[in-house]
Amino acid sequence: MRTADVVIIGGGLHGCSTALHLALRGLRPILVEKDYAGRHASGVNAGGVRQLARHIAEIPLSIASMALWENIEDLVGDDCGFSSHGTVLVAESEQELAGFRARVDDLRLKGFAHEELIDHAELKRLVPAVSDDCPGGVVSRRDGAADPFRTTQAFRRRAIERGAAVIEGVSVTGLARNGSVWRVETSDGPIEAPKVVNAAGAWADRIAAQLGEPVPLEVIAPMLMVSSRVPPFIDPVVILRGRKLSFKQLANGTVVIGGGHLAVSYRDENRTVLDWTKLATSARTVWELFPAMREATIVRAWAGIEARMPDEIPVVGPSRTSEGVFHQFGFSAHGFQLGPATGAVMAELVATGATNLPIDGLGIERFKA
């Protein structure tokens, strides 16, 4: 019988971050991952590290996480490929720009100043290659990007160095109260601990259902593609809202293109099937917006299995039915940037029962039938 202070179910970035922060607090966590750390969403996403365009309930987490990203090597012993050139949300029409202006004004009234409205001239200065038809946009200047798989592995590695145990290739098959502790049944035998963190990603709804708190989690598979190398022409990450697009150029000249178009996912088979028609739509958007990309070719495309909630914000906080259980899932294809701070918050909740960082609006109770 293995025992621990905390069992973490799921070895994505969020699970690994929580394991590290728990270990830094002197606790003995065991992380159980059915595949390997970063196998799904955490290892194959676009790597955007953005505060821009977040739901108001996520902003405190995002701001706290950015402070950790800016010193990520101090935390995990690896710079994770992090670079900070900002994120630019491009407006494709005056009407869209007016909507962005209203949001920025509203955020400032709420005390948040990280989003800044920019006109056409500043947009062209930041993104010279963008189409001349775009009237402006919004920039978050501290934002950036990192290598997602490298980041997840760095958190995993540092967690182990600090005393966490990571068990990969082992599935959780059951969860039940056993006296004063939780008994986590796995394909490699049971583990007992007084606390459990459900960070199981696209499989987290099954854990929640066992606790009597089902959630309307949707399994999705956001698609990405990478181009051939082209001469450097863009530094910030660029995103669109009207047409789905995220866009960044890597140091080697290749360009990663995403934005939310979905593949078909088969979570019980650990596989996805790409939708090439939707990928072609993304490629056409890039072709229209960035003439510099018109000679590039697409080299590779892929998709990762993720969890999306109906309101597109995560579930972070304690279970409402089961003392000692905490939820950390449903990051809805934009959880990568939140990983460092969400792990710290979960460790604080587990260790002390409370957190100083506001996570109002992220609890699982919002889905109570």
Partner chain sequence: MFKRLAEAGAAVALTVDGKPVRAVSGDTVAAALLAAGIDHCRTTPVTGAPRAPYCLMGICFDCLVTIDGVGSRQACLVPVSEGMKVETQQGKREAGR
Given for the second form:
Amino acid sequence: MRTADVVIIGGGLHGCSTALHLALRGLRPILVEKDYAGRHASGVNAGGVRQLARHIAEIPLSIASMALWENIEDLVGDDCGFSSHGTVLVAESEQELAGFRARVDDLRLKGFAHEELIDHAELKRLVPAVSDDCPGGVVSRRDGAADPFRTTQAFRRRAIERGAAVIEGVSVTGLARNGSVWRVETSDGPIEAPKVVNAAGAWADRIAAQLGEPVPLEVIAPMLMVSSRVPPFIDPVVILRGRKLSFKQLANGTVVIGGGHLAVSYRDENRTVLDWTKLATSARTVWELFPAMREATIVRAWAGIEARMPDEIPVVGPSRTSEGVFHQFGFSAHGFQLGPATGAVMAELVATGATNLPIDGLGIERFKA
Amino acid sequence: MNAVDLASSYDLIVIGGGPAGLAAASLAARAGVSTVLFDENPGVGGQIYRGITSTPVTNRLILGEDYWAGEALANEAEASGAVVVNGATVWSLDPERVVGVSIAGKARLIEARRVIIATGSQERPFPIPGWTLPGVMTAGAAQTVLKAQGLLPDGRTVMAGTGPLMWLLAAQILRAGGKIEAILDTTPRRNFLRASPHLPDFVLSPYFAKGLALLREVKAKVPVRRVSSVAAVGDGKLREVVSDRGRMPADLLLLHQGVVPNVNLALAAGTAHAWNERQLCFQPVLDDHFESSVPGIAVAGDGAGIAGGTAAAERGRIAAIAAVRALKPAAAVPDPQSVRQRLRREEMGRAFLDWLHRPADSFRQPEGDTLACRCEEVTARQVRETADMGCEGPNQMKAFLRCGMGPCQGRLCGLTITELIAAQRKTTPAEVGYYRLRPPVKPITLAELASLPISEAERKAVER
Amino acid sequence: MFKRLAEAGAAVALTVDGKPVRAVSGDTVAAALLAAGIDHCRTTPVTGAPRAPYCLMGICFDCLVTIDGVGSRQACLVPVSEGMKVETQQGKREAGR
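Based on the form predicted alone presented above, generate the structure block for the form predicted together with its partner chain.
The complete assembly is shown below, putting the previous chain first.
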């Protein structure tokens, strides 16, 4: 029988980050992943490292994470392809810009200064390629982008170096209380540990349901597409509010286009089917916003399976029903940036029972029937 | 035909206009099934019958009678009532049988009740040092421009590799008055031992006599050397070909080591594939009617596993009969038993040919600075080292090195990457698997994608 | 590297990087480039190495050229037409033109 201090279910960025932070605290976690680390959304997301336009409940986590991203090499021994050129939320109309102004003012009152309103001139300075019709926007200057698969692998590798065990190709089939410990049944035999972290992404609701706290988790697969290499023409990540678009050029010249249009997903088969009518909508949006991209070629499109909660914020915190179990899932298509700090928070919670960073509003109790 | 002229749905969409596609589309259309055939080349014929309706090579002796057999297939398709669209690039096929196609810069999504993938084969990657130099091409490429445009290799031409196509091309070049400096035969000597149990079948097959005659014809005019290494050398352009038997100056090096199924579209559609150890490639898992694991999608022709052009046409017919029976049970179709009988005869000599021309490991699993991925310029050493560091599969390799992420979408590196990982990690290609392929299986411009007709839902959203 | 065996079609005039090239109807752009003796059609975005058509059947993407202003087209799949403007591609040159 294998034993550990903590069993982490799920080898996405969040699970790997929690494994690393637990190991850094001197605990012995075992991470169990049914495929391989970064197989789903963590490895194939758009790679945006964004504080901009987040739900108020997530902002403290996001700010803490940003500080870790800026020194990511110190944490994981790899720069994760992180670069910081800001994220720009482009307003497509004066009306939209007025809404953004209200949001930025409200954040200031709450003590958050990372979002900054910009006028047309500053927008054109930051994103010269953007269409002249856009009146301005919001920038978060410290934001950036990283390579998602490389990041997940870096966390996984450093976690192992610091004493975590990572078991891949093994799925969790059940868990139950066994005296003072949890017995986690897997396809490769049971593991016992006093603490369990549920970081199972699109499959996390099944774990929660076994604990008697079902959650309304929706399985989603946001679609992305990437162009062939084109000459550098845009530095920051660009996002829109009204129409679904996120747009960024990587250092190698390829342009990643996303924004949240969904593929059809089949989580039991690890399979997604792309919806080209929606990708065509993204293509039209890019066509209008960035005339320079019109003759670029789209080389690949894909979608990663993940979880979305009805209120589009994650579930982070202790189980409501089961002592020793902690949840870390439901990042609703924007969990990549939160990975580093959420792992630290989870490790603190698991090790000490409390956390200094506010995670109010993210608990699973909000879904109590 | 333009994209806008297509119907929004057809009973049957056939993808690829080689022998399998032409035979399938003809049979189905004649049975009264509404059929469209998409082919991305300017004319039908696929690779084997390339340029069959337009070739400037009118002396029939040059390309040979097997080539001209394609005329009947092209004529049959023309007369069948099938809609044949050339210059049509299929970039997506999903399990619901929605086909994304671009014609002259405009894209459409077309639905089908049945789909027959007949995208044929491609030449196996031949990753030797210098294989990306201008002046190095595949033998198939030289054959393509000979058939379609009447272009004949000029200057010092060297051929290297193994397999029937190399010998056929050599004969065609010679008959057309061309010259070949040398043929470097990379067939491993011990292959014959492995092949010999299948010799009796081969002797009875249609290929035996033809093959011998071809060898005799070529060897009478061209020096042939057995080699165990080949490299193309030059600075910006091929200057010489270096083998373990010496160096020779060359302007054109034509490489060939067999053909493998073109799997990109079938994989992107979600069909199951399996490793074929004899042919050293992945091929779709199919039933007796060439139906794939995805309902309503069949794969016929060499895309179903290599068997050659004549067999491809018979396979296309079998797939089409199954499609007609599903779509229009009352329609008259040819007797499938006689088709199967012809197919069996065509397939008879295959095992011998496969074992005999099975390329050596060293020509499939390169070393050192030899490029494994041409598009992203990833070397064999990088792949091997990354596998040693723990990278277990091609999809992770992609994320680490970008191999397979360029415009060819893994077509010229997929098998090499899988085999290198398997070799390095002491496992099998079947275990390692292949790239997870996603549409678009051919790059499309953002403009083409943006040109997709706006869906009903989206139009409503805009109007509101 | 290649010579014409027979000229069945009518002459078609193209330009390649601004220079006149005579092709024949029935040529693909790649065949016309080969027949005209052009030694490479692009340089790679990664190292700038020269590349010429390799497979001529639409799978290798080494024959990518700009045709009438549209970048990264597969020269082996596009038939020539009178007055067509073909440009060889240098490195990443594609968008932002």
